[in-house]
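Single chain ahead, written as structure tokens, the form predicted on its own.
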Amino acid sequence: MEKNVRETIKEIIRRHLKLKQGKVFGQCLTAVGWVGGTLPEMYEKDGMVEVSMADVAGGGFAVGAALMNSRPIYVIRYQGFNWYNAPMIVNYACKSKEIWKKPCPVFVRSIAMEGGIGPVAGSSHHSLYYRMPGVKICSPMTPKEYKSIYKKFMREDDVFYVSEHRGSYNNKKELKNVLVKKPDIVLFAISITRFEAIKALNILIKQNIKISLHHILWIKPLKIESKFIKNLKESKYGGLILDDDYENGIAKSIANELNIKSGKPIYTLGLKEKSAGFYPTKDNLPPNKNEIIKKINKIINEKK
């Protein structure tokens, strides 16, 4: 039977602990829910290490384990907690290979979600890691993508920041790029916005607006197929970057790179420039299909 993302991660973790003798570090791993059902019911004797609620310390434990060649998986249950968890990872693990010729491979499972969880915990925060050397950043939203990035981690010796999203856990389908000749706009979607981009595209087609869609898996180093750069050059109005992080980060950096390569204007759409609250009217959610459509129509109308 076809596995969804949740089941895929769970199986990868099981194999990592049993067959690779690896370690998994994190807070409340064995609590009710097993981190959204992504962990097998295994315990410390199996390599599932519960760390204290002192957030800054957790990253240090994972880095120490990586230096002992155990290839740890470090689970951060809410991406916003990276403000506390990241220091040892970005300032030691990411630099160790370059400075001391000692690789320190950590697989950081950084899990995003939003909606009623306040100004710190919610949404994606991959931009926090983006500016630091020595880290690879990806955002898998499908089972095959997750398998591929884990295999790559096990072959290499770098720090991997894996920007997950709980909204992808039930997904069983692979997300295919859409390439149309001489599009009006090319969408480049990251994280959970990839699902809304597909919905928006299907509506825009009915409005006779030609849209190409490139799903971004690898954020750093940025991997975009050359045929989409060519497609962007042929577009009428340029491109639009969609992200589940604030626009003043990865989205604008990618926009600048694509602008240089294509000579086309590249727009961005991500989280609003505000802090999220704890109830619906104060949430700060990633762009949905309606917001994407509104943004595209605005771009087109302003250029007519």
Given for the second form:
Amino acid sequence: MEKNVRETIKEIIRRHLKLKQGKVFGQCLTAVGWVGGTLPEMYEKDGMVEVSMADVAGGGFAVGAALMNSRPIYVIRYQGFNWYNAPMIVNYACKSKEIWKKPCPVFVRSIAMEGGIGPVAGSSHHSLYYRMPGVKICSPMTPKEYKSIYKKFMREDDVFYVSEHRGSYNNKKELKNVLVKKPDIVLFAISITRFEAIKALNILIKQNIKISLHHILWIKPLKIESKFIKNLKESKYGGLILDDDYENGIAKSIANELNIKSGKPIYTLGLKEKSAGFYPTKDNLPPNKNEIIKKINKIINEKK
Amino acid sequence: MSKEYLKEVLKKISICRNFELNVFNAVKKNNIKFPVYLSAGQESISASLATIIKKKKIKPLIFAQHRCHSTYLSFGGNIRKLIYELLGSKKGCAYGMGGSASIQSREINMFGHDGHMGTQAPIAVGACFQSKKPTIVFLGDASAEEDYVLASLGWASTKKLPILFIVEDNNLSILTEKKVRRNWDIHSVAKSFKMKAFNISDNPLEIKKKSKYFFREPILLNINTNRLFWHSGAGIDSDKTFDRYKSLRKIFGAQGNTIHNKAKEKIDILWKKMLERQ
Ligand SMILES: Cc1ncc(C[n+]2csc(CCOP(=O)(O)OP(=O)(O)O)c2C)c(N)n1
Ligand SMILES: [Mg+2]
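With the form predicted on its own already on screen, would you show the form predicted in complex with the partner chain?
Once more the chain from above appears, this time first in line as the rest of the complex follows.
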């Protein structure tokens, strides 16, 4: 039977521990839930290592393990905790190869979720790492994508920031790019927004708005199919980047890059510029299909 | 027996001291233009540890911070490569990227430091946890205050790692004294983390006394020492500072002078040659 993302991650980790003698570090891994069911039921003797609740130091422990050529997987259960976990990963592991010719590959499993969890840790925080050199950033949302990025990690010797989203864990389907000739707008979607982008696209087609959709798996270095740059050039209104992080980060950086490459205006839509409250009306969620449609209509109407 | 040990330590210190004096001059003459962190005055810590560990035939993982020339040299790091590094050459021990503060040596398992004080503690603990190899991590009295250093003591103790925390306590964070920054002692903190911990001087004999505990379990030594020169660069804060090297040389009398002069000649010539070649 086909595996979903959750089962795929779990299997990858089981093999990483069993066959590669690797280690997984993180907080509260073996407690109820096993990180959304993405971990096999294994313990420290098997390489599943519970670190203390000292987040900043925890990042350093993983870096030290990586210096010993062990390719650790470091689980950060909510992406917002990266504000504490990131320092030694970005300042040491990411620089080690360049400064000391000593690779220090860590596989950072950084997990996003949102909805009713307040201002602290929700959503994606991949922009936090993005500005630093020496890190590769991706956001796999399908089983095949996850397998491919793990394989790449094991082949290469860089720090990988893997921006996961709990909303993808049940997904079994691969997500395909959609290329339409002379589109009105080209969408570039990251993380969980990819699922909403597909829904929005299907509605917009019915309104006779022509939309291309490019899924972004590799954020850094950015991988965009060249035919989509061509497609962007022939678009009527330009492009729209969708992200599960605040817009003042990756979204605007990619927008700038695509703008230079295509000469077209590139818009962004991500989290709103505010803190998330707990109550539904006070929350700060990634753009849903309605918001995406509204934004596209606004772009079109302004240009008309 | 202890005389032999002291002589070995003295030899190592004499190399470190003469090295640092050459760096001092190179900075003064503007041959080195970036910040250097001289370890003069504090050499006996690394020199003693390296001597003890050589005798035990152990090759530990070494994690130091910015003031680390003496650690590099005492444990056998290549002198030429360190000079190259300080002169910004690709042939340097950190390929000209490490300057004075971020040096490394593959040969002696010494890992580079990223310049954020104290990060070496969690990284060393992670490396030790993963490899189970004997590990030494050097801290300053100030970096020992970093929250992530404290957390590292806690986890190293929980996991009973073969790690040695060495706090080179020169009482200073740049120029701010310990008593201004805190009312607690790091050795007491380590003890409350259930580690063995001692507060001792940088007398090589005192350091040696504690070596029976090394790498059997996590331990911390807070070693009181003195920085002879400025925090960074070439200058002297006070000429009244106690100098462990001088007092050790005295024990050896004329032999002490010979050891010093031999090291001086060797290292002065090396520096001169390499500066001329620049
Ligand atoms: C995270 C961080 N905070 C502040 C500094 C600035 N800084 C550089 S050295 C230093 C003092 C270090 O004192 P100590 O650890 O005792 O070592 P020493 O210089 O005395 O050898 C400070 C505050 C730094 N490098 N890193
Ligand atoms: Mg100090």
